[in-house]
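Just the one chain here, the form predicted alone, laid out as structure tokens.
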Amino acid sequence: MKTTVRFAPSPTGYLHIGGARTAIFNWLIAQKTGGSFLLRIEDTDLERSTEESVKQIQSSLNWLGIYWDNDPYFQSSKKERHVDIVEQLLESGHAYRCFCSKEELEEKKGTAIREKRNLFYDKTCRHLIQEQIDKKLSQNSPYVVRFKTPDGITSYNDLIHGQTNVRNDTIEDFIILRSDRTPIYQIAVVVDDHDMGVNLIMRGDDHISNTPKQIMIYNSLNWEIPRFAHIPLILGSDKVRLSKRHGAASIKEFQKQGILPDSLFNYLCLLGWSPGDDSEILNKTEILQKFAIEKINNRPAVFDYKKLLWMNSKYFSELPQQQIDRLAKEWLFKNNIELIDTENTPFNFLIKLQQQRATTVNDFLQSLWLFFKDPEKYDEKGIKKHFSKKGSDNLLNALLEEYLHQDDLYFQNIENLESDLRALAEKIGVSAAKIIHPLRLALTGKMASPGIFEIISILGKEKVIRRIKNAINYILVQNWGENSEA
């Protein structure tokens, strides 16, 4: 069955990852069934809706590789159609005008609270006779339009949560048209979905409470009711709905952090959906083959940022060399560094090493400074562990003496670099690690890096000697040398 689905964001901010996952699931179903994926911009909140948000939502979807069929559908342009349908419901007796003022409604609410009743509207205006209505209209009394909630039970089969039954007496006569003649969400979304030919509504389960109301409207208009599937929410590690306070929450923020679109797409699919096996790294083709609504979990998914970073590192390590070279060249240009031939150079060696280690694009690009800048500061834990110990300068001095007598070619031979350092360690009676750790800190400023001998070969003699000397001077200035009291 060809499925027509829609993604209907409100353009009041950036695309949230929860919304992005909903868009992905809808897109997958449309692709899998040869159907249509439509984009509807629900911009009826004119005060908060912005053109910038519309562009951000569209660009975020495209960045994830999601494209929609036909032009975007803007809800605000269909206001007259929504109002016409409200008028039909008034004529058919499925809705009525409510003339109660805000003050009267507050008074009714207060009475209900005192009498410990539910706070539903008491249907006063539902029982007005035509003469009373005509009089109110002739006096230009403001009114809203309420839908007449029918008796009985509203039932539907949620494709994720299963058979769902809702007693209609738990739903009040809800408003479908405001007093300023603007339609309420409940009526607008039904009319739009019908007019767009949507036959599957897949959305977050925060919309579950809206579904019986919308089914009632479909029934009152004798329109075919679409299928419904409500996707559980995404939670933070504290099991609370994911938000900005948990860190990045919008697609734009993940872009800025250097997350790759394919890895984010892959990860979001696994939040609440399972391919049915232990597979985790899946490209779009594999996901399409395995995706099914029946495999979507009916419980909330917990967002694990560490898992996303792990997945992103896997994707980044597999990027084509051409794409990695382009990233590096763009970085060189952005930082006003003279373009380096990335073929057969130490810099190219660094690029390849860091690609296998990087977690994000930002990590990778930041790591390229290793080639151009001497450390401006050293890792604090590294200082305490490797520089502040008495005699740490002697270890670096011993290595410096060895390196000063070598030519440039010597620094390109990784095997000799390693064997000679180990021989030096044995000669002065320490483990190789006692030299390697402070050396790594001296050359990179960090406690972790690619292999130290690869780093030496990348930097070359001049940079290695200068950075070792800088570290020795730092140790002496801090009075941590052999003759200090530390």
Contents of the next structure:
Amino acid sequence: MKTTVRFAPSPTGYLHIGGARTAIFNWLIAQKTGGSFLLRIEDTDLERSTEESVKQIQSSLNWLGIYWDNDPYFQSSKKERHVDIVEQLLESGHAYRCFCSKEELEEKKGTAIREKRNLFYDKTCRHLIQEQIDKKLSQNSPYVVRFKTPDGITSYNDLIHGQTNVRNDTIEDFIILRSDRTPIYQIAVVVDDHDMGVNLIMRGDDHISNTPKQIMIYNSLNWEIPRFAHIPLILGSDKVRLSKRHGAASIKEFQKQGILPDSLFNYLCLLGWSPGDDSEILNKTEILQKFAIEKINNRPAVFDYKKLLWMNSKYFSELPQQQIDRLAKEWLFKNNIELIDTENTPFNFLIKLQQQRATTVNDFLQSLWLFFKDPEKYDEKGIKKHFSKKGSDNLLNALLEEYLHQDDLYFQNIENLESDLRALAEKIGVSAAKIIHPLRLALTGKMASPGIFEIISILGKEKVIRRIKNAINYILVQNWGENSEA
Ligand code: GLU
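Following the display of the form predicted alone, present the structure of the form predicted in complex with glutamic acid.
And the full complex, kicking off with our chain again.
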């Protein structure tokens, strides 16, 4: 069945993970059924809604590869229509004017608390007779409009949570129009969804409590009730609702960190949905084939940043060569680095190696400095392990001796580099690792890097010699050298 769905963000901030996932799930259903995915901007809170936020939300959706059908629908522009429907409900007797003042309501609340009753509005104005209403109106008494919650039970079949029954007496006569004649969310949402032809409402779990109210409104207007699917929350690793406190929560932040849109899309789909087998890396087409609302879990999903990074590294390693080259070129340009030879082979080799190791775009670009900058500092743990023992300079000195005698060409042959280093280790009587670890620290400043012999070949004689010398100097300055006085 062609399904018309909508994503209805309030433009009061960035698009966050939860919203993006809701948008993705809706978009998938529209694509799958050949239906429509509509975007409704719920901008009725004029104080908090901003144009900037609308733009951010739209650009984040587009970045994820999500495009909506038709023009976005701005809720605030439909205010008159919402008020008209409220008038209609007043006329049909499904709603009533409530003239109770704030003070009166406070007083009623106080009494209810003292008498240990629930705090629902006591329906005083539901029972006003026409004469009383007319009098109040002629006196220009301010009023809100309340919906007349009917007796009975409201039932619906939530596509994720199953059959749901709510006793209507657990819902008070709720307000649908404020005294300044602005419509309340409950009415605006129903009217808009109806007018937009939405026949499936898929949204966050936090809207479950609104659903019976909205169904009551649909019923009172004799409008067809859409299907509902409420997606469980996303929690942080501490099992508390995901928020800024847990680190990045907005799509923009992930974008800034160098997460790829396709991997974020893939990861978000797996938050609460599973294809039913073990597969995890799924492109959009595969997700589209397998996606089904019935397979959305009815319990909250836990956001796992490490897993997202893992997934991102998979996607990053698969990026086409052209895209990687473009990233690197832009990076060179941005940093004012001119590579005389654009086909610079060692640098291109580094790009390839780092593509396979990087977790994010930023991580990848950062790793390219290896070619251009000698280490400014060394990894703390690395220093402790490989530089700080007395005589730590010995092995590096031995290697330096070897390398000083070699010509440039020698540094291009990875196999020779390896076998010679191993032979040297044997000659000295240590394992090759004993040389490789401090050497890696000397050349890269880090404990982990692509293969050390590949690194040597990429850097070439001049840089390798200079970096080894720098490391030896560092060790000597710290008084850890063979001949230093401890
Ligand atoms: N504007 C609401 C929100 O951002 C969504 C309303 C709805 O989906 O019904 O949470």
